[in-house]
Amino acid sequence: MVIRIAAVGDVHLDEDVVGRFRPALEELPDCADVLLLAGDLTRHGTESEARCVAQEFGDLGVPVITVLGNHDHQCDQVPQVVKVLEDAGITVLEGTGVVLECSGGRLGVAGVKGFGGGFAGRCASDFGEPEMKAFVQTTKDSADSLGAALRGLDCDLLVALTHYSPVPDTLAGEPLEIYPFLGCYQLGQAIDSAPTALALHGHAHHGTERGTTPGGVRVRNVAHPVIKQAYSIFHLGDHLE
């Protein structure tokens, strides 16, 4: 039983680079059963720039499923965002999961944005000021979702999909002073709270491709600086290739 899994992130989309991708996306169905965006898809979050991700990612044969970045909620437009990619065809996940049918079983995808906060012994902590703890909130809310999401799924294989980073494994190469910008322990307790065989992220642009969880799930970088390709595959079985 195998399952093959496309991914990207960080594509960063506008007019202006429209048409980048997808040549190497046209090959898809040949390669992959499904496409997973790892987030930041646009530049701003606008609803035109939207638009162009559709252009670029929908209608190519197999299933696409992405969730936001922060990239994406800069404009405040989300509903809009939302809505065209999912009038595309495009299934943006937030604390929430789909289960896919492939050729090699059920696969099983549960995503959210995520969110800072840093890593065990360098990180916020709900304490002091209201602000903080706000921030620290939106961090456990966010990982709370992914977590539940992860364990409501039925299905053969498990595959996270996230924006901000669930470990620091996949940091290394981006400054320490920003590795609590770029993602939060919480997340890979969530990830490692199900049987989880994949975690996908993106958002560190000068990160490395590869890491783990503490409980042992695979983590791989995504983001397009770091794999500089229009996507990469993961065949998702007995073992990760």
The other form holds:
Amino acid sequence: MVIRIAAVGDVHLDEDVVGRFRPALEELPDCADVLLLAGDLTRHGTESEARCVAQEFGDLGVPVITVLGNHDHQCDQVPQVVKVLEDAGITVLEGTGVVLECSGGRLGVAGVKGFGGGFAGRCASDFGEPEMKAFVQTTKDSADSLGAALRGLDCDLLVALTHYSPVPDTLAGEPLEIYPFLGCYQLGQAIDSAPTALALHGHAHHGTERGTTPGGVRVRNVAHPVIKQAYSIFHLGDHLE
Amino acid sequence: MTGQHGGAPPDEYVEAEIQSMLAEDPDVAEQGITVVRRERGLVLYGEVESPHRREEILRRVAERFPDLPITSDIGVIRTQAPSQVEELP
Ligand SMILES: [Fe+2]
Ligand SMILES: [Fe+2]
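Moving from the form predicted alone, what structure would you give for the form predicted in complex with its partner chain?
Below is the whole assembly, all chains and molecules, this chain first.
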């Protein structure tokens, strides 16, 4: 029994991009059980850009689940963006999870945007100025909500969906100096706190596709500039019998 | 002192200003463009989602630094359906 997951992140839609993904997306019902979007759906997070996302990624014939990215926060219109997406049937996760009945089993997806902070030994500390503490608290809260969402799902196969990266592996290709803005180890720790089978993220446009958490969970960077195709497809769960 | 570069090679501050402009200018909003300083000007690398965005980047940089020689090697990311799947155990 196999569960087929299609995924892409960082499509950064606006009117100039509408229609570019659609021919490939029309093939999804034949090749995937679900489409996961790893955030940065828009350029600036406006309601009108969200309508472009709804147009491009709505009515695909497979469930679509997303997290938001930092770009989707730019114009402070998150509630409006979420409403437009949900009206188009797209599920938006933020520290929450959902279980889908697929022919290959019950697929659980927990998602959160995540945040920066850096990786073990090279990260921001909860110390000093209030701005620094607020930064690190955002990192911790985000990771905690992902961990709780992952551990709360009852399913056959568990997938974590984030915008920021849970590991440094998939950032290879980005300048080392900006790693702390691209992800944090706390997301990896959250993923490892549950029986997660796969972790998908975006955000690192110059990164690489493959990595693993310290706990051995496979991580894939599905940012569009990294995968260089409309979406990637993963087949999981051959071991479920 | 930016914007005037009669022949002098662009310095780090020009590079930083272009990077911030590309990320923060609402008409661009790209964080995935790499600016490389060469002896004779700048080279812009990266990938964007549409030909329109590539033109807009070049237009904005040329507008801000009219005397700076700029070469662009920015691609538009392909959107074909995948030809292979990844099997995970
Ligand atoms: Fe992005
Ligand atoms: Fe991002």
